[in-house]
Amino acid sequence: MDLIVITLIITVSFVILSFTSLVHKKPKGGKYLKSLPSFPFIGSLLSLRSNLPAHLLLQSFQKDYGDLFSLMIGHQYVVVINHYRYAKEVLAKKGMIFAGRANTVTTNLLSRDGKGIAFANISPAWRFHRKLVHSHFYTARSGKETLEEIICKEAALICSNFEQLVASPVDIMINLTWFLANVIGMLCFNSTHERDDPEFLKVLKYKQGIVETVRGGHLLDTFSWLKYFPSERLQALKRSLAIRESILTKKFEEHKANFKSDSVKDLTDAMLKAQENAKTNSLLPGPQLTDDHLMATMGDIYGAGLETMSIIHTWLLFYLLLHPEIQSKIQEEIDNNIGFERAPKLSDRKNLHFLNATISETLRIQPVAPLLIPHVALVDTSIGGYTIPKGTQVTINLWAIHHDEKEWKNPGVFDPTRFLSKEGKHTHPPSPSFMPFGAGPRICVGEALTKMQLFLFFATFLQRFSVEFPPGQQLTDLKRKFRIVQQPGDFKVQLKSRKKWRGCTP
């Protein structure tokens, strides 16, 4: 019986999604963009099938489909950009027409149901949300730190663990995901975790566990009626959620037995005396300032920002691993403008063009996320002076825009130089399609905070440490993980510690 009640589930959900994907017809007297093949029921799915990574495979259709094109996914109509003029129609000059998110199985389980800050739709509540996070991360003191303080002193105390390290291989990423932990942790709940905490480990273990099993262009988000059927995948990525939620949940409630209105230590502090002024101030937006929207907030924060931090100072040591030159370069650069008898600041940027160049380089050839978070006009609109309906999800490539071989030259090269002067001075990127942390109203608001902490690591690491391969091997493979950001393959590193720093008073 049960298997009768599933066979006719399945035919009436494939009937009803077939009409809908008949009777999907565009607007006439529209110009319409030039679409990839599309059939009922599963609309493009068929030229998708591809063992490429989504932005290489999207990329490619360039040759046939142009810059600009679209596709459908089951019944809904996505639009492909793969340059960075389009781009910036859409995410700056109509930012606000754009700012509309995809409301899938997943990203409602990662936003409690379309809550917080990366997957709500934008709305007052929504500014109010991403203004507190902005203001409080870059004009508020944690506790008695600025922010340039936290980060300082926690590369430094990482710097002291690495000293421990130096005489065998060390597995950078986990290291590096603790430095950036403590300092989201000071950020968020005035708080830290030392390396063996069991706390710390199940951060460990709840963020790898989303990044494996949030795939963008998963059948379950094309076909939502997938979810009431057995699924080990949405199943992973639930147990991942519970561990992230019970972490935050008993932090959350921690801050608020004892929270004080005059005393703001964090950003759940700031976001906890937010919630208490809704109550008589009919100007900040009440109903969506519950504690579900608040979690909601601190699960964009300390999960999807933790993540693509580490990942992205993962990589840039990993670039340094393969270019030593290049480390060399930076160190001398240290060596000549800083010296060994302080740590480095954040005012010394100003004099360190070489790894503000490599920062900058890091972040155009490895986008942690190629494909960007898809934007769904709110209106009936255009791109490009082609007719966009209203409900379109729009797909940014941004791997394609930073690897266009009109912009940028030799894209595939590692080559910090293409940020410097002719004097050797950091400068504006050579192109405009340069744009790692997107634009427009939905910038990502950690862009600040993460090129504040890739500096002062890098040059606090680099004054202290050399990077080498571990004795007898090497890489010649970068092995890339591709899903829903892209994370170098595992590998670890042979720490040597400078001589010029031994016994220096930083």
Second form
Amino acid sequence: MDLIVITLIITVSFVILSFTSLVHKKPKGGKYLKSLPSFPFIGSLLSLRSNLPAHLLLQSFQKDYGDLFSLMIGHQYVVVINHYRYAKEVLAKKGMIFAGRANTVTTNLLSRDGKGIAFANISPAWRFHRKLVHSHFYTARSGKETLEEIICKEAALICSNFEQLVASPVDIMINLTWFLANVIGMLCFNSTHERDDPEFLKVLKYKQGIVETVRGGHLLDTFSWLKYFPSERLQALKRSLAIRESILTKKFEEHKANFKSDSVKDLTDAMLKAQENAKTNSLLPGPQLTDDHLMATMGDIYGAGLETMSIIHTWLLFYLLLHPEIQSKIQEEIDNNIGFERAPKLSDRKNLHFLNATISETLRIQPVAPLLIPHVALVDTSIGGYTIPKGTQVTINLWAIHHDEKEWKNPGVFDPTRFLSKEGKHTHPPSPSFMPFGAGPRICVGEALTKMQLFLFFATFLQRFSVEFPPGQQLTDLKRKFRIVQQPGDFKVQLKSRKKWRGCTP
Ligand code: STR
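Okay, that is the form predicted on its own; can I get the form predicted in complex with progesterone (STR) now?
Every component of the complex follows; first up is the chain already shown.
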């Protein structure tokens, strides 16, 4: 870096330092949380240097700092929660007070300056977009396939595809992702991809590019002025967003060209219809239904659907490989309750207790986003009686909550039976320390979709197949990439068509 840049950084740093020390003084008289050591300008960065992923590092401070403590990231006051009691206070009881989102360089780029759902601050428009997605996913739609029908059709298709792949080890992630992309693709755009469609491969590329670069506790998100300096990370994010833009714009333009308000086929049509209605209905938030807003919501839902689903399906499949006895139990349940004459349906959920328990246990042991997305206090408030000034960022350590030894016996052990009653029924979580989808007003919009999809896919899959590690490729754990989500590494599986299924294929 040349001298001018270094001088510039130092000058800007001092300006910011003096500015932040004026602005971020905590009001006097409050009851403040114990804090990690913190220094001017860099905040607590020295304590945060570690090879541990952030959720494990923050959990490790619990011993000395308790379930609730604070730290400074640069000039940003951050509160960390490692216990479900405080998490529920923030997410549910005071959900509207803590419903803000941080304003960071990378999430602003991703969300087209705070539009869409995941990274937008709450507003009537945000609420409207959420409702639109919710009602499109879950409300009965006349003349259209239901969510259940879409998932069952795609699950049957991927399983037929697996039939061709039983001879040799299969790269499971790409195949699973293809199926998941087709379900969310049907919901968002009423379209699917062929397995080798170049557009599908481009989607995977841009999604990975975004996950690798967006909000990873990087300095760029702490010191936003760094965006004015050359940054490979920022360039990589911009490149991924440009690919996304070209794919989504094409879909959007096609939908606009063919739009008929009496035939709403997918989420994009539903949003276009709302945009059209807003022209005549003053109760609808017209200014927040511009093409830009719609594209932001589309990008969030498609990306979130694809990424979170592929992570959680991969983990569940991996646990089936690690625990053949769990696999057999689920298959026994399927054989007894469904048999082989028909495909599994959503109404079978009430009978397949062991599969439901396995889904819950996967969601507990491997939270997709171990630190959720940070929340921001919109006004001066409190948590557990401690003073929380407006603008505080709250990081909820879902990992610590789901691995709390006081709440879960041997939390690191995969054991679906913890979600079963003595009678073997899948019951409510045995501990309140379980919130895989968050809680309160910002709870994940895809919660019901995720549970439905996990159930229908694994019931369909295990009716027909068993899975094993390919010979000599036994694993005991998966590598993880810790980003805004925790991605599992890839692995191969050996599919085995079940004898019983082969005998009775309907
Ligand atoms: C994945 C990549 C992409 O194309 C778009 C997005 C935006 C929404 C993100 C998603 C991401 C990753 C998973 C997130 C989701 C919003 C909610 C979800 C962070 C970056 C979770 O909280 C697990």
